[in-house]
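The data below hold one chain only, encoded as structure tokens and taken in the form predicted on its own.
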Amino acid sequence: MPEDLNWAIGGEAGDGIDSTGKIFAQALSRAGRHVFTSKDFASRIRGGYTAYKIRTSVDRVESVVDRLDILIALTQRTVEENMSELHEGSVIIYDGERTTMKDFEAPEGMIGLNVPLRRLAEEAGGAIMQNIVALGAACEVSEFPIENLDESLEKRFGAKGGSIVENNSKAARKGQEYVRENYDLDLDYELETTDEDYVLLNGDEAIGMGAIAAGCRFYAGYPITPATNVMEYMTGRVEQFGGAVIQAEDELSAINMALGAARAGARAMTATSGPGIDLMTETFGLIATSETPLVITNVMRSGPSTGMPTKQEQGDLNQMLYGGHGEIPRFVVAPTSISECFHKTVEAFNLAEKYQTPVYLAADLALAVSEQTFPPEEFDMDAVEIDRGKVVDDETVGDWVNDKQQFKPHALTEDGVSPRAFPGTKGGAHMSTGLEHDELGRRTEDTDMRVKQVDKRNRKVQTAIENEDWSPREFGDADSENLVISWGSNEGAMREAMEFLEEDDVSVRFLSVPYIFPRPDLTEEIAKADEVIVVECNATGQFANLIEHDALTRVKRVNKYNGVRFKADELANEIKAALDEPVEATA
């Protein structure tokens, strides 16, 4: 396992959490140290719990685990959050003049630091910097060169101002002198630092990236959580190439504007979360039977209704595969991990138009907050290949009309994919309405056309199927009887996890689904294996169904839905005590 450190800042919402952190996070990175964060907050504003987990290491991390080392608290509530995280040895960095601290005291065998963070700020030029006091408080207690903040301050104050940055230092080594001269700390941590310099994003900003570098130049979403984070990375950025980011006053009208771009000929993308999906699902018909090539990003979060929207859960998965009215082909690609993230959505863009058919990109909230490091040449922007299918251009379009000469863009073919004119080809002049059609995009009610349409449509994902690569990816020890497989942001806490596991000799051998529609089919691999355990976070076991479905054979399940994204140590507990248990026989 990595040498690593755990760090949280805790409080109320409102308290500027998630700066701090983000400020943290940043300058571990900028110092050649890999960054795992995880956020725990509330649906509101202002007020209610809310944290922000950093796991460093200078080996790659990518899970939270159960254990924190170093906790700033601004309230007392942060330490009973975290109470079960805290151990022997834990350093709690707090403000006893502060009135809902001062009657605090360490829990027995942990170490309480008292420190007078507003006061420190108030000499620094400011209350608001108690953050940063607390932030070179941790840099000792760690220490970590207080130097590689400098970079953070300036990269989140420079625009305000050089003497705003200037405090934001002085506080920060405030906390850090304050520390110094009033405790004798005899810790084990020193942070390392090293030459790297590392990217840091979460999986909002990599799927935000991914759809520019694959060429999208069309965006439009109305903002919810944990959605956002979409929109808010291209603004600004995808109008650099050409693009537009609107912001339309509904689901409806979003994904109904990303529909128009995209008959345009621009590659579009709208994202949302469970709720916004079901809104969108009546326009969702009208892309696949127009056979119109969009990506709609899905950030999953817990449900249903409004459920917890600021927490983890993959329980969308059925409305997606199954949502819609109709028989409607589409694909639903699934990332694994943030990096996963960037590269699905190049390839979601690219399944679009390669099969004119709409793409589900299903993300989760543990994906869209958690923020990751990586070395710069994971995203290279060079590799990135763009593939919009059957396009046909002036030359072309006449090898796709009638004796009349008139185009067909529903033309029947015997991989089921017709040919794409974009407005401007000469010849190329085209309609599609929601109701069924001829070749030419003509309405009609002919039950022989009826079914050659319908045909043609399905026949597009069996050609997918047979082109395209649908592999999972693998880890672990392929000999392994133990075969674990799962999907979407469960990745990296189950490689971690296998770390765990070989330390109890317990063997693995795990494969991350990407693809939820269409899927590998694993039936060789579940046969191979003694146990099968199929983990997610949902109630009941959605992608499980889909395993048992393809395999014909019962698996066993580790289920997670109390809105916490699951840890690696957790995991692996987990993992260990399902293989115990007896495997519910064939129904």
Second form
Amino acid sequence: MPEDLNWAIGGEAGDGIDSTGKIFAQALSRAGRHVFTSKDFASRIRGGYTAYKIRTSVDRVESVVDRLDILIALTQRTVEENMSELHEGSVIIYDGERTTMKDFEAPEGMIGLNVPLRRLAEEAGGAIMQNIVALGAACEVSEFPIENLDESLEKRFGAKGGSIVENNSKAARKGQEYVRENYDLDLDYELETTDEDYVLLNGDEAIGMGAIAAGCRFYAGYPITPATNVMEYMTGRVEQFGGAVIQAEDELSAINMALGAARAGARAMTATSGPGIDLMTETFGLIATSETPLVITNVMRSGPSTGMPTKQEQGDLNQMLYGGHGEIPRFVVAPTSISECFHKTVEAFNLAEKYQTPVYLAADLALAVSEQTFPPEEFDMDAVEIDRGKVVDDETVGDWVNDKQQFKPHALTEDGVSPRAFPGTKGGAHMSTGLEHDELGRRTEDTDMRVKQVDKRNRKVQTAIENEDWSPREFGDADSENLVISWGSNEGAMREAMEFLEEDDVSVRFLSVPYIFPRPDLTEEIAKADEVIVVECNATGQFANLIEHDALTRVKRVNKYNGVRFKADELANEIKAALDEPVEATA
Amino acid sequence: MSSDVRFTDFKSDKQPTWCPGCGDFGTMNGMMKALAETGNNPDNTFLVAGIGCSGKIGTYMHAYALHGVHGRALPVGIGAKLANPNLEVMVAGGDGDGFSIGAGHFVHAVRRNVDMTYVVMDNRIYGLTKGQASPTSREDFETSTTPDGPMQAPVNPHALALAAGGTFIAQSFSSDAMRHVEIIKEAIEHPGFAFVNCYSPCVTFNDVDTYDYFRDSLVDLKETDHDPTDKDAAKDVIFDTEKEYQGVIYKNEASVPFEDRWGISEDMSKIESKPPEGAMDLVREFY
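Can I have the other form now, the form predicted together with the partner chain, not the form predicted on its own?
Starting with the chain above, the whole complex follows.
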């Protein structure tokens, strides 16, 4: 079990919660501590409860837990919202001079630190710095060397010039001194620092970075929570490498622009969330039928319809697997962690081009809005390989023409993959269409050719199944009779849940599946196990249904669909309950 | 390279299935001629077609072509042009494709002003589905789905384009081959989004907007004192519902294409087999 500290700042949207949390997270990261952050937020610009939570340890952390040790509460509601996570000894930092907090008293057993955040900030140069005063107070509580904040403040405010960094640094120290002088605390946190140097990023950023590394040069999208950050990340960065980010008028346009760019030979991507996938599904069949490589990122959120736009869910699996009329060959890849968002994006581009097939990259809100620390080597650019598949040029285009010198973009090949000629290639002009077509790409209603082209497209998938590695990621005790299977973002919570389970002598073998289609055949693993539990964030068990179908057996299910991701301790209890093990109430 | 390219090089060996006499023949021939005469060839041309009778043009012309989904041809063209600005991008579709299901994309393509040519083969009817009202059908035009006429104002595509900040707005007629080619050539050479609405009569389902009707009523702006660079004059032409016009209605000579304003100039198909130089800086940014 990592010796972790769980910290949060909460208030109203517009209170600068995010930036304050980020400053603290970066300070911890720069001090060589691991950090995992999460956010509670609402779909509005101002007002409404919002919080930024940090879990930190010298060991790697990759999940949230149901426990809060230090809370900076700018509003009364912040305390109420987090009551179930607060425990005896939790510290609540608040400003009793704030009108709405003047009657606040810390719940019994907890430690309330009444710090005049606003007044101290004004003394340091401006009320706007009151959150920074609170950070200083938190440093004192956790015995975290306050100097580490300075670098983080420099990163945040350095570009603004003047005395802003200096004033903020002063504000932090005022908070620290106030607590030191007015409270006699002995909490034993002592956040130690290390010499490690970590990078801190979220899943959307990792996807964007993966895309650029993989040679993606064209991005078209339409803003939607929680995928907007992919677009914002790429904006201003992909241009440095000769690319462009285009904000389209809607998702219909976005995917068609990406399709056009891909036809022109660019590695292209769009990212959206469920409602956008609904719209893009119209063009999805065309992409597959015209054999155009494209990566479509779906950062899932709660559905259906507008659902809960700022809440977690893995409810779009069926949509990505089956969406669209007719039978559409496709790949669905689901990164299982924030760093895997990077690696799987690279893989998605290679799969798309090698097999000229659209790829859904299925991330979710839990990955998108969480930040995690990694050693920079985790994103090794030298290890990234770009495989463009069967692209012909002016010289080789002649290998793929008929007796009339016409290029065959849908040539019937053994592996199902045809040659690709980018516009501009001499002698490669051809058409492609969403209509069923012949080898030249021209419309046909010939029944034999129809069957041949359908088989050819399906053969590509078969070739991919045979040639690529679709293995799950394996953790835990390989010989355990208890098998837990999950897909996508639940990996972090489950890995940490296993540590809780180990404490209670419950062993599990955990298979984290990043490939939804094609996917690994887990029949043998399931047959070997006494108990099989499938964990996912949806109500109906969409992945569990697939597993049952594949292995022709029934599995137990652990589902969560209240809009909040799995927490490690909570998940451990859910697994125990599924295994009929006694469950103790947590703090 | 232009001199040895003939317009027939843009012709595929697939025989059109359009009805004999369909306006789309003339529209397409003019597009092929204009492409050849402006120095293009099938290998540098990217043609996007919509859905409907007009959408079949992608099959009958020889170029790099994509026959897309209904109403979304313009975004495909935009994506292709931005990914490789060296390409000559031409988008063609019908009035349903452009002004009904694709009306939103039309307005935004106009305001985006990417350097490409959009030819709408406007026959004021849905032909391929056998005769229903189109967005440009007259208010009292009786069809199988509008027995008493649509009873709603037809879309005025030129007005839409002008309102959206269009930089090249023109009208041609498929049967006036010489003028049609001239207008398309001017559209191709215009730096920005060039919109050419082309009257392409449907001889099977539209007995109102016929060849005879257009021949009798069309006023050629070239033969008037119309100044296409004068926006107010263009407005007068566009809102004159008494007459039909052909010619360049409006042309903004100060037009700068989107890609130039955004500094997009590279052929994005050209990438190395490893991440671009400097990619590691992206990681360092997260310290």
